[in-house]
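Given next, in C-alpha cells, is a single chain: the form predicted on its own.
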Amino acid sequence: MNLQPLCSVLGEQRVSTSIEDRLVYARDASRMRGECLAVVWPSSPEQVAFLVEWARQEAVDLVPRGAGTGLCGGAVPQRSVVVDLSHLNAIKSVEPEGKLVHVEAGVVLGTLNRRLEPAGLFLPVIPGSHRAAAIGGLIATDAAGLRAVRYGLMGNWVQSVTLVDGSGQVRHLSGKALGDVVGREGVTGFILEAILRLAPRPRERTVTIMAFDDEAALLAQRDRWLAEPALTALEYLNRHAAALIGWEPRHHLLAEFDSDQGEIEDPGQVRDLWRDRDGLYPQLARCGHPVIEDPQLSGPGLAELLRWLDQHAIPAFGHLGLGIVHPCFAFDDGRIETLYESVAAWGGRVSGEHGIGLKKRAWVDERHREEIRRLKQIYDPHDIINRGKLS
C-alpha cells in the first residue's frame, strides 16, 4: 500500500500508520475490533475524493469516520484505512429568517446547538451522544433521540447533503434522492456538508414523572399522552434500571410539555431532571450492563418487549414514543440473541436508532440486503466505501 501520494496531498502530518492510531481507530463505541492499515484526516471535499481514486487504484476500502459514538460498528474498520472526518468542522453560514444552518459533517452537535443559542434556534434531535456525535454520524445513522416524539428524526431536518461518492463524484442532493444516504451509515458515500433545518427553542418546559406497577397501566398512560399536542419527549425507565441507579423500583414515565402542564414547572428541577436522564446509560454501563441496544415496537409488540424485560431482569430505558427501547446487557449475555430473535417474532425492527453496522448483519432481510446492492450499484460501484457494512 503506497501511502506517499496521500502524503503528497494531504500533508504528512495527516497520514498516520502509528501503532498508536492504528489500535483507537479499530474500533467505535460498539467495542467491536477491526484491523486498521491507517488513518488519514482529511479536510476538503476535493481531498475526499482524491482519497477515493487512491484507494481504488490500492484496491483497499475507505471506512468513514466521525466522533466514533456509534454502537453497532459502523466505523470499525477490516483491514481498512480509516478517513477520519472530524476536521471538516466549520458552521458556513446561519441563516435565522430561514431557520437553516449550513454545516461540515464533523460539526459537533452539541456545539452547533451553542452556537444557535443566540439566534433562538436549535437542531432538535438530541441522541444520548449529542455532546460528542457529529452531524455527519447522525445523517447517516438517522438518529432519534430524547424528543423525536414531537420532532421525528434526522433525517426530516435534512435540506440538501454534499456527497463523495465511491467513484470520487461529489454529488449535492436533495428531495427524494436523500433516501439514498439518510441512514445508509456510509455505504453510498462520504456525507461532507449538510444544509438542515432549524426549530425555534421552545420558551417554556415542563415535566411530570408517573411511576406504575404493570406494563399495561404503563402503555396506557403513553397513549394518553401521546394525543397531548404540547408533549415534547416521552421516556422510559423500568424497574430494574430504576433500581439500579437509587429510584424507587417501579417502571417510569417522564413526559415534557412546551406548557405548563407539567407538575415539575422549576427550570433548575427540569434541567436536574434531564441531566440524570442524560447519564442513565453511562451509570448502567458501570453497573454491569454496559451492552445497549434498540429494538423499536409498536403495538402488542412493544407491551410483549416490556414484558419480556421485566421477566428477565433485563434494565432497560428508551423514547417509548417512538417505541425505541435500550436494553443494556453485560457482555456476552446469550439473551441478546434471544432478543433479536424475539424482536423479528413480534413484528418489530432490531434497530430504531443506533443502525446496523457489523453487529447486526445477521439480522436484515433479504429485502434490505438487495436495497443496498442496488445502491451500491449506483453510488459505489467499485465496493470502496465502508465495504461489508449493512448487508
Contents of the next structure:
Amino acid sequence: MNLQPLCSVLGEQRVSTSIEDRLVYARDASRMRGECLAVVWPSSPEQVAFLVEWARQEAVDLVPRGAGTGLCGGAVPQRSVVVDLSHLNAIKSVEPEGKLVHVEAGVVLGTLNRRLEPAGLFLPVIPGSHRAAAIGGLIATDAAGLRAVRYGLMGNWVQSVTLVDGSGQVRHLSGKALGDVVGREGVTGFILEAILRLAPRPRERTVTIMAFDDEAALLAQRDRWLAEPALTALEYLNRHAAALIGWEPRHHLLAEFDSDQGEIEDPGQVRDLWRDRDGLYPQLARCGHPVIEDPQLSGPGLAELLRWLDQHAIPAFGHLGLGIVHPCFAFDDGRIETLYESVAAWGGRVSGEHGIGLKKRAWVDERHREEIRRLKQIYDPHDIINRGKLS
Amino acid sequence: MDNPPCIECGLCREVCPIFEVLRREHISPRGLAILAEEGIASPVFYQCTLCRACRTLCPVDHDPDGERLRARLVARGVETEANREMIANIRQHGNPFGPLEEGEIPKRLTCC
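What would you give as the form predicted in complex with its partner chain, now that the form predicted on its own is on the page?
Full assembly next; the chain just shown is listed first.
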C-alpha cells in the first residue's frame, strides 16, 4: 500500500500508520475489534474524492468514521483505511427564519444544539450519545433517540446531503434520493455535509414517572400517553434494570410533555432526571451488562418481548413510544441469538436505531441484502466504501 | 476502590481540551484508555494535561490515572525530553523552569 500520494495531498500529519492510531481506530463504541491499516484525516470533499480514487487503485476499502459512538461496529475496519471526518466540523450557516442549518459531517450534535440555543431552535434527534455523536453518523444510522416519539427519526430533519460516492463523484442528494444515504450506514458514500431542518425549542418540559407490576398495565398506560398531543418522550425501564440502578424494582414509564401536564415541573429536577436517563446504559454496563441491543416491535410482539425479557431477568430500557427496547447483556450471552430469532418470529425489526454494522449481519433478510447490492451498483460499484457492512 | 474500566462510549472526547484542538482519537481519553489496556508504552500519554475534565462526564466514573501511567512509562524509559527537563528543573531548582533570579519571569515553559 503506497501512502505517499495521500501524504502529498493531505499532508504528512494527516496520514498515520502509527501503532497508536491503528489500535484505537480498530474499534468503535461497539467494542468490536477489526484491523486498521492506516488512518487519514481529510479536510475537504476534494481530498475525500482523491482518497476514493487512491483506494480504488490500491484495492483497499475505506471506512468512514465520525465520533466512533456507533454500537454495531459500523466504523470498525476490516483490513481497511479509516477516514476520520472529525476535521470536517464547521457549522457553515444558520438560517433562523427558515429553521435551517448547514453543517459538515463531523459537527457534534451537542455542540450544534448549544450553538442553536440563542436562536430558540434545536435539532430534536437526541440519542443517548448526543453529547459526542457526529451529524454524519446520525444520518448514516437514521438515529432515533429519546424524543423520536414526537419528532421522528433523523431522516425527517435532513433536507439535503453532500456525498462523495465510490467513484469519487460529489453528489448533492435531496428528496427521494435521500433514502439512498439516510440509514445506509455509509455503504453508499461519504456523507460530508448536510442541510438540516430545525425545530423550535419547547418553552417548558414536565415529566411524569409511573411504576407498574406487570407489563399489561404498563402497555395500557403507554397507549393512553401516546394519544397525548403534548407528549415529547416516552421511556421505559424494566424492573431488573431499575433494581440495578437503585430504583424500586418495578417496571417504570417516564413521560415528558412540552406542557404543564407532567407531575414534575421544576426544570432542575427534569434536567436531573434526563441526566440519570442518559446514564442508564453506562450504569448497566458497569453492572456487568455492557452489550446493548435495539430490537423494535409493535403490538402483541412488543408485549411478547417485554415478557420474555422479564422472565429471563434481562435488564432493559428503551424508547417505548416507538417500540425500541434496549436489553443489556454480558459479553457472549447466548440469549442474544435467541432474542433476535424471537424478534423475527414476533414480527419485529432487529435494529430500531443502532443499525446493522458488522454485528447484526447474520439477522439481515435477503430482501435487505438485495437492496444493498442494488445501491452498491449505483453508488459504489468497486465496493470501496465500508465494505462488508450491512449485508 | 477499583477504577471502573472505560466502556469506550466516547462521551469524553468533547470535554478533552487536547482532543478539542487535535481531534485525533489516540489522544482522546478513550484512546488513551485503549492504549493503556493494550499495554502500549507511548509518549502520547504525555499529551494528556491530567486535568480530568473527562471524568466529569464519564458515565462510569473511569479515572484516566495519567500520573500512574506516566510513572510506569518513566520506569520503562519512555519519557519526553520536555518531561525529563521539567523534572530535572524541579529537583535541581525547585521549579519547572530552570534557574531563575529573584523576581525573574520565566521565558520558557517546559511541559510534556
